[in-house]
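Here's a solo chain for you in structure tokens, the form predicted alone.
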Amino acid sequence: MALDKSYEAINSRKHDIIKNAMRIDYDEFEYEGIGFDYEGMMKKVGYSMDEMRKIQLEHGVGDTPLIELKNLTALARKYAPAGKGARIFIKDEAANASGSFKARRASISVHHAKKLGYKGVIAATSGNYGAAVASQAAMHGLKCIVVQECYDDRKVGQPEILEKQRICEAYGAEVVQLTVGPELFTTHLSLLEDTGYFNASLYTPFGIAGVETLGYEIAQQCRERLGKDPDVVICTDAGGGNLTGTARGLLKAGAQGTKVYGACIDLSGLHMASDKDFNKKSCTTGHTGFGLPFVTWPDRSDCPRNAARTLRYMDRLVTVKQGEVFYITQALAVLEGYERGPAGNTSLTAAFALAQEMDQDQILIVQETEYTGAGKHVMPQMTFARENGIEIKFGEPDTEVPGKSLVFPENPGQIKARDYDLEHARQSYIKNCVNNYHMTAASEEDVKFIMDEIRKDRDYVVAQLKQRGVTVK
């Protein structure tokens, strides 16, 4: 009897589809109430850091150049008040294979799969990840589909995305195109049950573990060179797997007193389901309509628990501007000799603001580059906004409005990291929780698993719950 391949039914199937995709039954880790034991579902992966670090190494991933930004930091001081611009380093992770970090998610997930036996591996993506599993696949003699949101309802494509499907076929994936919309992960699921292939999604543990070398990579080689940790580093966040991944592994290497920072571009008022909207931004990851709504509720993902859970582990959060991410792509390029994609250079227009904060001794790491191809070059993506009615010129950042004009700075003193409010995204979290649940009453170990997913004390989050007319018990 065939199965029904109705929206509604594929996700009600979702516990189990998941659960012969990857074989490990979420269910285990529920508490009674709203809560999850996070830490004992990380450690489900199974691998410690050496093992993860052999596996990575022998499949070309790990071990990437931390490179110094010396005429960008010095730039960077002409702006700042005296005594300020810190030494702005980058994390060169385009030497992946693959070109980007996100070789170290894969990597996990299709050794994995590799091990217990699955012929081969699926994943849900618009961006480079895409890539790296197929990569990763390649390597391991696994197959792999690649569930692609490219095109808006004229089957129209950006040409980053679009390069990124490219790079996926290039690497011997089958790649299925969808149009934007909330068939994505339904699509997935649908595969997955059909295949039997393995789950290498982005929100696994075992792509957070993945991430979690390059963390520990970046204290060790500030340790080793520079005899100390970084005081910050700041991460491009998205689905949020970047930045909880990396912070996971600076803590396990010790560096303890390391803030972490996350960035993102400014897209407010574009809204990333809408087929209107699809095309009117002029990059695909790393941006508000994506990194925002993760951040408030990471359970929107095509797992029963997302492993990438941001407010466990960032201590700021800014957003720049999309014109100024095409300067400082461009800056990189002529000033230091490094051509590198969007998804980066969104944390390095930020590091160049934040480093005219820092004093001149501190040390400020933009954790990974990503390769950079025909589609994701400033030229192709201003051609396209063109195309699509956006309005380009040099100006004030601050004047730029997402969907309508894309502003680039007219000199580097007016690149900004403007702070976004994280309380406000706390209590956004707080009102997911009670909402999605349902809650008119919470127990204790609710309490305790807010407090640990928003890094408050009690006295807030029972606050925060009876403004919400949720009893504490």
Contents of the next structure:
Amino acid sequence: MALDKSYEAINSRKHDIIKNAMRIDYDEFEYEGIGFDYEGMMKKVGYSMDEMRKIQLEHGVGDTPLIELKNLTALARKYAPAGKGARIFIKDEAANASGSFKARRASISVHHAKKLGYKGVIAATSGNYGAAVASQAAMHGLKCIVVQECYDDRKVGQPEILEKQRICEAYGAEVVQLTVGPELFTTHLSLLEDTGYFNASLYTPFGIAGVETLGYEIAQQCRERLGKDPDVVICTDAGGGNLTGTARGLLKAGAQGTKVYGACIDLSGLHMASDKDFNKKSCTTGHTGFGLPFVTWPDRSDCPRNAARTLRYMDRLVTVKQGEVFYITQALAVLEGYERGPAGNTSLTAAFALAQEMDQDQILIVQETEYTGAGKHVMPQMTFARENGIEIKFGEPDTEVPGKSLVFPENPGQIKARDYDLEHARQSYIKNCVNNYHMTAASEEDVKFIMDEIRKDRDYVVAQLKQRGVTVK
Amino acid sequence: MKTAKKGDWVQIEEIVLPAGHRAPQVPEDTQKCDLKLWVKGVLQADAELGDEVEIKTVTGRTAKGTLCEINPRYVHDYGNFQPELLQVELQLKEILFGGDE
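Return one more block: the form predicted in complex with its partner chain, after the form predicted alone shown previously.
So here's everything in the complex, that chain up top.
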């Protein structure tokens, strides 16, 4: 008998589908209450740093150049107070096979799938990760399906996503494209069920561990070249894997003093599952529409437990405007000679502003670039924005309204990194724990888990729980 | 060309969830739309645009749907010239290098 493929029926089989498609027994790591053994999961399911470096280097991934952006640093210093203006460096992750840091995640996932004997891999992504999985699958001789949220109801798609379709197909993958909506994950599950392929999710322990090599390399390269650890590493934040993996890699390299910041494009006001809003965006990732929900509740992915948990690692979260990111993308090309991004330049944009708060002898590392191509470029994205009724102008960036305008700064001094209140994010996380688990009482184990998740002491967590009517046993 | 031959590279469209049967959390405007799916593959029998057809994808999977494109091309490009980008370029060079001199 054919399986019932309705939305409800597929979702009711989710647990078994995921288990067969990953062979990770997540139950093994669950505590009695709300928590789970995060480090235990990362240790048991992940790979060691040496193993990962070897797997990656054999597959065109890693050892990417660390480039000093001397002209952008000089430009930032023109707007900084005397003595301020940190040295800005960028890790040229576009040099990885498939053109982005996502190859680090895909290389470990696809290696793992091959080792377990799967015939193919499936990933649900409209971003660079699809290209990364397709490229790594090609190297390993595995079949690959990429599921994309691509079009609105009129079959109009963002040029950036259309380019991702092309590159995935170039690497021999089958691309399944959908209109807007969270049911993408149901289609993803259905394909896993039909094919028996491996779920190369972005959020597995090996996917996140794969990014640890990035943080590790940064620490090593800084020490070799500059004789010290970086002061700040800044990551574009969406699902959280980039920041989590990088921070863990820095810690594994012993760079305890390095601060890790996240940066998102401010898309407040746009609904991520809205057919009308879908093509009002000018970047498909690195924005608050993904970043904030994942910060305050990581376990919303296609894995029972998300290995990307940013509040454990993030020292600061800032937002920038879309017009500012386009401006800095152009600056990177014409002042530094690197045509990269644009979405990956979110953290670079924040770095340009943040460098102006830091001392001149401090080191600020932007930890990624991504390849640029037709569609995936400022010009077609601005063209697309205009076609969708977005007004483009010069002005004060804070006047930009997501979905209505793109405001280019009148001069680079107007570019800002706006702090997102992490205290608020931590409190939202606790609120989500209480609501999603219907908590009325918390055990010591629950309290300890929340302390680790948000890096706060016991008193803080207990007070927050009590405020929400939860008694602590 | 409106007719495709068996063995042609084509794209099909399929309705996965009809409007009104979308996930409950989907916003109102999206609820009014079908969840549609497109995939490419090798056509299994001669057909015309709009026909219900069967294809074999590059992973060897069989998929069924409405024939919507024959030899589909990529439509994305580098877009139109954007004057703001030129203005940014000239401004940055002026600030950092002092223009033509």
